[in-house]
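Take a look at this one chain, the form predicted on its own, written out in C-alpha cells.
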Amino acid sequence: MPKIAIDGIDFDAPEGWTILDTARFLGLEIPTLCYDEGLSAWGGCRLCLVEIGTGEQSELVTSCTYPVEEGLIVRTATKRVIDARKMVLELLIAQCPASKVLQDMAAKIGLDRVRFKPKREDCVYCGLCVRMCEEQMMAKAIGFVNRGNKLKITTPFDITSEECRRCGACMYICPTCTLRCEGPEAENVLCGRCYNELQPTCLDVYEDYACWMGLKGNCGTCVKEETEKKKED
C-alpha cells in the first residue's frame, strides 16, 4: 500500500484509492459538487482541489480523480487551495445564484463576494444528471452537446427521447434544482443567511486551516478575533 502524508497524517492508503477517498476515510472534509460515490469521477467542478508536493514543486489537483501514490504529500486546506475554491464558487454562483446547494457551500467556506456578473441560468454543467442517466438508470437519454458558450445538456436532436423513462433521477441529483430560500429572483447574488460569523482565521496566521485538528477555535485564532470584535462593540 502506498505510504502518503495528508495534512500531516502518515497513512498507508489502499491501492486504487484517490486522495478524496483517503481524506474521507480519515474524516478530512473536502467540498465536492460534481462528485457522487455512485458515479464515475469526473473532476469537472474543481471544488475538490488540493495541493500536492512541497515548495515550488507543489501543484493543485482534483482530489476525486488523483490516485494515491508512494510518497505523496497532500494538503487539503492551504490558503492557495481555499482561494482557488472560492474563485470556483464565485464562478458557479454567478452562473446559477438560485442554487441552495451553492449558497450553502459559499456560506460554509466564508465566501463574501461574487465579482462576476450573474447570468442566472439553471445549469452549472456539473454532469451529474448525464452520468446518473447513463450509469445508474442505463438510459443515456441526455448528454452534452456543443462547446464553449453554446454548451448545453439535452436529448439527442433536441426531441423527446424514447429512452427517457421519466424516472426523475436527473432532477434528484441536480444541485441547481433545489432553490435558495428567497427563490430564483433574489435581490442579492449571495444569500449569506447561514453565514457563520465565527469564521476560521487560521489562514491569517498559518499556511493551513487548523480546525481539522480539533474543534473550531482550539488554536485560538477564531476565539481571539471574536473577543476583539465584542470589545470594539
Contents of the next structure:
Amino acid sequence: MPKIAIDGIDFDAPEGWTILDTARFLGLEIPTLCYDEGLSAWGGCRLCLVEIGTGEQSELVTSCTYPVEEGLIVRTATKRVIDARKMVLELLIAQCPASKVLQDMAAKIGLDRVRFKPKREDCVYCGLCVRMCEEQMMAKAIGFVNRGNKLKITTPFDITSEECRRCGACMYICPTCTLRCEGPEAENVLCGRCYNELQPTCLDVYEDYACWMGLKGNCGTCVKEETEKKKED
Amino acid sequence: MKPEDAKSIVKSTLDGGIVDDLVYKEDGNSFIHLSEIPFYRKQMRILSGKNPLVDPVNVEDYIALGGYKALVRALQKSPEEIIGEIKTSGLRGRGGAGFPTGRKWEITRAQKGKVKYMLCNADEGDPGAYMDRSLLEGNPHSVIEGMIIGAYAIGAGEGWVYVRNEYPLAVKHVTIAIEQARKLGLLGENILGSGFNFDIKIARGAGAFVCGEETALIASVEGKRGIPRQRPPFPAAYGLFAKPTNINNVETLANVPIIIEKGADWFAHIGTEKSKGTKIFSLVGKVRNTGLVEVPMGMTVGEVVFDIGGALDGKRMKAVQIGGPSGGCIPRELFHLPVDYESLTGAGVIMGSGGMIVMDENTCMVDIAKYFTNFLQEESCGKCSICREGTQRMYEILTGVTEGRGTEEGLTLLEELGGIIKDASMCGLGQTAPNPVISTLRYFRDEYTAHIKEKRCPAGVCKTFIQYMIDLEKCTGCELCRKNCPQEAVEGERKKPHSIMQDKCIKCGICYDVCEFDAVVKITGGKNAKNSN
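Hand over the structure of the form predicted in complex with the partner chain; the form predicted on its own is what we had up.
Now the complete complex, all chains and molecules, led by this one.
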C-alpha cells in the first residue's frame, strides 16, 4: 500500500485509490462538481484541485483522477488551491447563477464576489448527464457537440434521440437543474447564502493547511504558530 | 527569370560563366551562391536542407542522399544503444514542451506488455506555422525513417502518423512514402532481414488545435472526441487502445536519422548546453524575408529577426510573438535572448512548435492579445471549466479594453485569471492559453493603460479610438477617397479640400490607403497615430 502524506496525515492508502477517495476516507473536505462515485472520473470541473509535491516542484492536480503513489505529499487546502477553486467557482456561477448546487458551494468556500457579467446559462458542461446516460443507462443518447465557446450537450443532430428512453437520469444527476431558492435577492448573481458562512480561515497568515473551524481566526492556533516562528527568526 | 533567359543561361553555363544580370541581388549587392544570401547565411539547414534536393514522391532520391542508411545502422545495434545515442545527443521534443526524447523512449521501452505503439504528431494547428508540413510534403521519408528507428528502440510494432486533413499534399506524400517503404522492405515484416516488424498507418485529423495535445490525439486516433484527459497515467504507460504509446513530433523524428548517421556527439555540439540541435521557425510578419528558417539553438532572437528576416524600411520592430497562438510576445529589449527552451520560458513565452511573428509599431499589443485569445476560446476543447470559461472571460475583458470599456480593475482581474488558468488547467492548451495576455501585460502594460486612461490606441489599430481626418493643406481635391469610400462619408468638390463626415465614417481605412498625397491622417486620443504607411 503506497504511503502518502495528506494534509500532514501519514496514511497507507490502498492501491488503486485516488487522492479524493483517500481524503474522503479521512474526512478531509474537497468540493466536487463533475465527480460522482458511480461514474468514471472526468476531471473537468477543476473544483477538486489539490496541491501535490513541495517547493518548486509542487503542482495542482485534480484529486478525483490522481492515483495515490508511494511518497505522495498532498495538501488539500493551501492558498494556491483555494484561490484556484474560488476562481473556478466564480466563473461557473457567472455562467449559471441559478444553480443551487453552485450557490451552496459558493457559500461554503466563501466566495463573496463575482466579477464577471452573468451569462445566465442553463448548463455548466460538467458532463455528468453524458456519463450517466452512457455508463449507467447504457443509452448514449446525449453527448457533447462542438468545442470551446460553442460547446453544448445535446442529442445527435439536435433531434429526439431513438436511444433515449426518457428515464430522466440525466436530470436526476444534473447540478444545475435544481434551482436556487427565489429568495429576496433572486436577481443577484450570488444568493443570500443562508447555507452557512463556513469558510477556511487564517489564509492571510498561514498559507498551508487552512482550517475549517469557522472561527475566523479566533482559535488562534495558526496565528500563534506564525508568531512563534517569527520570534525564533 | 523568364523563358527567354534560358538561352543566355545555357550559353554562359557551357562557357563556364554566369549571367550577371540574373544573379540574386539585395541592397545593390549580388550573390552568386545560395549560402551567401543574407536570408540563408546564418541558417543551419540540417533538416530542411534536403527538401530542395529530393523529389518527395521518389524514394530513390532520398536513398541517393544517404537516406535509410541510419536505419540500417540502427538495426545493427540494440534498442538500448539507440536510446543511449538519442539521450547523449540531447534531442528534446520539438512539439513545444521540450521533453528529452531519449528519456521518453526509455520510459516507453521499460513498460511491460508486448504491444506498444509509436505515433507521429503532425497535427500542426497553429495559424501561420508550417514547419511540420514542409517536412512531410518535402521530405516524408526522413520522418518515416525516424519513426521506424524510434519504433525499433521502444519495441513498437505498429505506428500512426496523425496528420491534419487540411494538409492534403502532406497526406498524399506520406501515403506514397509509406507504400514505397513497404515495397522496399523498410516497413512490414522482418525489416531488412532484422526480424523486426513495424508498419505505419495514417490517421487524419479534422483540424482541432487541441488534438496536438497527446492525450487528445490518442482519443482522436481511437475514433473518439478529440479531448484530453487528465494525466497520469501518461501515454507511455496507458496510451492508444490502453497500450504503452510513444508520441513524437514530426520535427523531432526527422532529427533521429541525422543523429544516428552523424553521431550523437556531432549533434550535441550544435546548440546550447541544454537545448541541442537546430529548430525550424516559421518567420512571418513585419520583416523583409518571411518563410521557414532553420537556426541552431542558442542563436539570439535578434539575429533571427534582424539578420535573417531583415527590417522593413523605416519601421521599428516592437516585439516578436513566439510559440504559436499560446506563445507570448517578447519586446525588442529582450531580443538578445537566445532561442532555447529555458531562456524563452524564463521570459514568459514558450518555444512552442516554432511560430515567430514579428510586429512593428503599427501593431497594437492589446489587439494581438485579443486575436490569439479569440483563437484559443474557440479551440479550447471545453472539457475543463477554467480553460473554457477563463479564455472566454479573458476575451470579454480584452474586447472591453479595445472598445473603450476597459478599467484598471479589469487588468488586475485579467492577470489573476491568467495566472489561475495557467495553474489549474488540465492540458497544455489551457496551461499556455494565457501567455499572449500575460506577456503583453508584462511588457506592454503602457499600451493597455493608454487604451484605458487616455482612450487612445498608440498603434492606431483599435477602431474605437481612431478617427480619420483630412489634412486640408495636403489635400489636392483629387476625389480618389471620395470615390472609394463605401459609406459616402467623404464630401468635397473637385480640386478643393475634402472632409470626412465622422458620423458616417466606419473607419475602414480605405481613404487612408488610397490617398496618394498622405492627406488622410489617423488621429488617436488627439494625437497622430504612429501608423504611417
